[in-house]
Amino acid sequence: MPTSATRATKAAGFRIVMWGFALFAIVPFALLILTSLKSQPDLMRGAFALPSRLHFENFVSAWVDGHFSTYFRNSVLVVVPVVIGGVVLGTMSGFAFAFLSFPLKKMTFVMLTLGMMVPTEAYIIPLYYEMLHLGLINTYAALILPQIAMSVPFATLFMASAMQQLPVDILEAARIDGASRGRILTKVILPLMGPSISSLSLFLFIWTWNEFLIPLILVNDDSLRTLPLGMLFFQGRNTINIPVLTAGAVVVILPVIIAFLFFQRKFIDGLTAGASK
């Protein structure tokens, strides 16, 4: 039987390992932010050298000269409908897979699973010609519609799995009271799915915000580019001015960090829902 000293030693070792992983994840972000606040002479003094003063004008230069205001607006205009569409469609289809019976249910489920495994590179060229045939190249629809379609398989499986963890007694009581399927979904299930919907929204937000290949292929108008794509062209124009370049990178990743910090509690609750069932 382990003694208290043994347990304390194991706990201390575990904490050291966890602190090591935390530092391994945090240090690159800290260096990125530190570099974005430096001047060029400060940068020449070393990566870990503190700046003589904080140069917030690097962010102004990236925002104005690098057109990041336009890229940021485009990313928001694409992310919002993709997240809303993915969550709504995933919730409805997840409800169907969790509780309803319909023809070819298992085959459809397998096809959705396979759809998650196909990389974007495998269908980006057919998708380009399809968008070209529909006249949607260089439009917001070309950025939004494919990403909603790509999010539906994961959203469906995620929500179906979460709904199957709900207590069956609550659903049976709603059926006995004569509630329709729509009323059960909106009045009984959705109020219990807050953590799972928050987790799914965060997943879709991060994936859509960071999507690079679809905007690169389907959009060549600078006024429609999103932040990751804008960052590529901004990098080509500012390879010498590293502080301004890193300021642009901070603008790209900052919304993702804020979103995670805002939803982290519900995100963890959503991932662990049903684990203790």
The other form holds:
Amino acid sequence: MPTSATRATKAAGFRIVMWGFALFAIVPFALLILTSLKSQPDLMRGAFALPSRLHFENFVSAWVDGHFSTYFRNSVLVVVPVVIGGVVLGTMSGFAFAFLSFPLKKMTFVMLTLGMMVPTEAYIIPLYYEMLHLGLINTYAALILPQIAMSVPFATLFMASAMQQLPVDILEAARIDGASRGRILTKVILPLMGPSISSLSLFLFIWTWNEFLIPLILVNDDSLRTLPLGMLFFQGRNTINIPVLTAGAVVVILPVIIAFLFFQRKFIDGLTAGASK
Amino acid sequence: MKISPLDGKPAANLLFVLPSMIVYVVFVFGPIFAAAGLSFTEWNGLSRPVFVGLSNYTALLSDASFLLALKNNAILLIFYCLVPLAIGMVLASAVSTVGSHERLAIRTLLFLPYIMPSAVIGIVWRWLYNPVFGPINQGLKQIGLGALAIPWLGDLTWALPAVGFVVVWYYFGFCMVIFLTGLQRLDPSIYEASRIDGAGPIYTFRRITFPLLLPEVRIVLLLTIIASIKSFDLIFTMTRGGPSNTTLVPNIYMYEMGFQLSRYGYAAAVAIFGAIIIFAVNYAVHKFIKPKDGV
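Beyond the form predicted on its own, can we have the form predicted together with the partner chain?
Zooming out: every chain and molecule, the one shown earlier first.
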């Protein structure tokens, strides 16, 4: 039988290991933020040295000279329509999967799950040539349309499973009142879907914000690059000015961190529950 | 399936699915099929594709670079899968014993890497690993381990483990959170009983915790193995497969073959090969790791 003293030291040991790993997870972010506030001479004094004062001008420099203002605008211009498109399409087809019968329903379902498994890398070549033929290479449409399409399987299955949780009697009552299905979807179901729609929007936002391959292949005009791509090309142009590079990285990840901290419960529960299915 | 009060005529119902399915087929499903078709051809992107049957696939099996990419990917599996799984499970057992506020804080911090853009993470770690002004080597020098301060990502022996280290960093917290959710599902009285029976922590872990967590183990295996086969962004931004192919993985090879050398048919075969492995892994994990009923 362990005494309470050894148990206490054991618990303390556990704690140290636990917080050690937590530290390991966030040290790169801490270094990133620290470095983004340094001047070049500060950096010369060592990676862990504190800056003499906070150099926010690195952010101005990344934003203006590093074109991060353009990349940021592009990211927003892509993310907003993708989230809206994904939610609208997912709501409609999710509704169909939850409540309606239609030809080839099973096969359609298999098709969607297949698309969730196959990585984008597997079909990027035909997608590139399709975009080329449609004349959409180097347009916002090339960034937006495929990403809406990539959101469809998850959005559909997510919304369908959320709608299946609704109490049937509400829907029955609405139907007996003679409302059309479009009306029931928008006036009865949608108002009850708030939490699901916000979770879905959050996931689509993160995935689209972080997307790398689609903009890497389908766009090569600097004025259309989104943040992760802009970051890569900025690094290519500018390997020496580390403070400005790290300031750029902070600009890319800060919206993700903020969204995460605000909605972390929704995020973690949603992503782990989604994974468990 | 029971009939829903909202069901109507099939033609009217289709209006709800068609918009999604059209977008999906045009930009995802169609291209997947086209990629499969393309993998049976030789095509430089300009002239007409020439049908060559399975010869791209047979060529792949004797292509030293592709085999190296597969081997690298197999080694990376240790970092994508085994290490995060082990760390995640041990940490989850520790974290599940602390108070709810502390648990929430740890959970939040550990989950952070997983939601980050992996391309940007690659660029950041490239800087952390930088031989001259990278914090890692500066730190090693400061604590008197200057001999270890090698150019990690440029070293033929250490580049792959160095990439693997970043992968572990990226995934271990995610694994921990999944196991933590699993542990919270378990009945605490089981632990009470095993403690009264005098079972030590290792015995408890081996005979109780691990078997009861099998559903979560299955999820973690599935997600991390698939992630390793999909790996592209992180490696592309950190090493591009170098130095001299020591960190080459199939998707980077696909990019080189297709978008740099214009061997699109061959590149498509590489890509389809990866997709087939993903299906196989999915099947194998579902088939061989079966949680006991009622869990």
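Keep in mind that what you see is a predicted model, and the values were worked out from it rather than measured. For clarity, a rigid core is taken as the largest C-alpha set superposing within 1.5 Å between two forms. Numbering follows the first chain given and starts at 1.
If you fit the rigid core between the two forms, you'll see the Cα of Q40 move by 2 angstroms or more.
Taking the rigid core as reference, the CA displacement of F260 between the two forms comes to 3.4 Å.
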